[in-house]
Amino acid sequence: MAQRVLIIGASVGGATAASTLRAAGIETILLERELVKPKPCGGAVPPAAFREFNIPQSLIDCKVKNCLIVSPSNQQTHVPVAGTVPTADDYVAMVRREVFDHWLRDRAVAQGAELIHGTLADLTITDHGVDATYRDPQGTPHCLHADVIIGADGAYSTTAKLLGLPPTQRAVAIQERIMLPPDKMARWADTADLYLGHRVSPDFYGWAFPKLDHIAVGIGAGPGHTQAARQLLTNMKARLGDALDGGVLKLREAHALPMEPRKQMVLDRAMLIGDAAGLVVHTSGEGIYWAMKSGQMAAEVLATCLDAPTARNLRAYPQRWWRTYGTMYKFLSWLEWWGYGNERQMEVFTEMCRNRDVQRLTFDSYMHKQMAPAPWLSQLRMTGDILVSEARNYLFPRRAPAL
């Protein structure tokens, strides 16, 4: 039997892994349980993704070139999306997952991947391969055999569960898509909003992201606050005030986000990518690019050892991943702890974002997915501004206005 790989989940990570495997001539099956409903998501994608994965810019709803950061006390910081050296890629792409995911999936199928509509029900790994049972939309069970399985099935990964791995700690994100009159939509023509404060999100932030014909308004809530998610979203909409006047609710959606990367991303004949591997970055909660990149990297490693897909050989994938991105993940984890720890720190975080060196370094790193080096003079300026802001906000704390 020809060697083949079974990928559970056909959204951005799974579809990218499938395309990479098909480019290497490897027989690939995609098993996806939901082919119609879009995956709930803020939908922010860095320009690096369009370059690296050869994705047409026609999938972009709008290019955000300005960010508005609002502190708990309603301090506002306007941040232009621009790196140290201006380029045509100075933007954050906003996409709709129902469009973006379908294009990636369709490309993988056009390249020869087989797409099956079904839900993984059981999984057995032997010395001879992977035996999987799935149920089709009518509930009928079917069996599949493959040489290797890749779990790309999100934060509640059934693949990981059936492999015997422990559940990850998860946050929840909830958002509404709101149709606005043209004059209200103009407010977000090229701007995305981020709101800080415990009444919006005790752990992360609230957002208002522009799409083709609507605004996505949402919040993130970590463990211990998930029951309050609906109220936090209501508070977020209250903070936006009359900017949402005349809006019509198009869709309400929610999804889980892993809080930490998994310690174990590979086993014999099995790999985990994207949210299933916990590869959402701290501070921003960004996951789309990292799911695609991990899918590509896992597939590239697998293509070199498909004859012997042992955990030892497949471990080259997480080793390569952390060697490339470990510093960035650690820094963003620290930044989330430092910047979102309490509302005074959120005020400092908002003021810190006014520093031009911070802005440039942030978007250099975001747009190119590499930790941008900070010249010593820039470090001195940033440190000085932060110390002044820390003293001001702890000696004279600001108060959040009533909703």
Ligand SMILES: Cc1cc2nc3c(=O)[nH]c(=O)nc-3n(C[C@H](O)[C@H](O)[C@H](O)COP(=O)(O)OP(=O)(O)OC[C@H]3O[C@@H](n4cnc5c(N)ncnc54)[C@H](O)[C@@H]3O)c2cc1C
Contents of the next structure:
Amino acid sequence: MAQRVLIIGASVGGATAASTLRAAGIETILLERELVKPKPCGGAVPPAAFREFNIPQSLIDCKVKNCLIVSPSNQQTHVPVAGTVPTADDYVAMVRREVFDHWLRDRAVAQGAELIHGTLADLTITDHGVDATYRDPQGTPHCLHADVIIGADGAYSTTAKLLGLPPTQRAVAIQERIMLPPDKMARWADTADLYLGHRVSPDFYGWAFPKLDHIAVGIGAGPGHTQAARQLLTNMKARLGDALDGGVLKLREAHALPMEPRKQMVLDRAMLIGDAAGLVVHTSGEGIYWAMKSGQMAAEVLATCLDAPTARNLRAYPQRWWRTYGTMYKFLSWLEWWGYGNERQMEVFTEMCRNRDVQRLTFDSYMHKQMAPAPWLSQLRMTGDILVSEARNYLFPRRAPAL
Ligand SMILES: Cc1cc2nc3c(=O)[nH]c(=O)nc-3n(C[C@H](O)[C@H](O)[C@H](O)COP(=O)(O)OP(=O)(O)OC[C@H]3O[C@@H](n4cnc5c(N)ncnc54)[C@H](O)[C@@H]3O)c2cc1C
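In place of the form predicted alone, the structure of the form predicted in complex with the named molecule is requested.
Now the complete complex, all chains and molecules, led by this one.
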């Protein structure tokens, strides 16, 4: 009998894993509990995702070519979105998840994956395979048997819970979709805003991202600040001031973000990818590309050992992951700690974004997922600018104005 893989969650990570498995001719089931409502998300996607996963540009609402970074004291830095060697492929794509996710899911189904509408409720792993119970939308339980399960079910992963893995720390991100009159939308024609400061986001940043017919305004709040998320979003809108005048609220949405990668990403006959594995980059809160990439990588490893899917064999997936991206994750975690640690550092961070070398390194790693080498002269310039900025903000601290 053909071997089957059961994937829980048919969002970006699950759909990409399914496409990769189908391309290898492996029977694949996608179990998804929500087929209509979009995943709450800012929808910023790097061009690398479109290139590497063969996704049509027609899914992009707009291509952001400029980034406005605003410090707690309202210092502004305008950053052109361009890498070390500027190309037409330098942009941040803005997508709506209801469009993006559906396309990925439909592609997986067209490639032969079976999509089932239901919620995973129970799971048993034996020497012979995986026995899963799911409830359909009417609440009726059904059983499924597979050889391996992939948990692509997000930050609250039921799969991880049923596998007996401990919960991980989570942040919360909340956003509103606001429809604006055309003259107000023009302000964001090709620009995305990032706002820093404890009153909008003590741990991350607030954002205003342009979409086809609205602006998505949101904030992220770390574990100690989740209760204040609504107030932080109100503060974020206050900082945008009259830019939102005449706006009509279309949707308010919120969801959790994992705060750390899971130590255990594989068990016998089981793998975790994307948010379920905790693979979000914290400086940017970026998880779409990483969910897709981990889905692809996990599926590629699984295709080589489907006859013996032991934890030992599946471990090639986390090993390959951390070999490829470990340095970048460590650097970006350090950057979050350094740049968002307190409001003085947020001022320094905003000033540092004026440095051309910093801009290029940041966008190379975001857009193309490469840690571009920094020549010694660039390093020297960056270090000099950091020291001057640190000293200036220490000696002459800036104050956040009243909201
Ligand atoms: C407000 C907000 C803004 C964000 N902005 C950005 C951004 O701009 N750019 C970016 O890159 N990332 C962003 N992220 C992060 C990004 O949304 C996630 O990292 C990404 O969606 C993870 O993809 P995934 O496939 O791992 O999981 P998810 O997209 O969370 O999908 C999990 C899927 O599993 C399904 N599921 C869950 N439980 C079950 C179950 N028991 N049975 C069946 N199905 C189940 C869910 O319905 C869902 O479809 C944001 C997150 C939030 C909350």
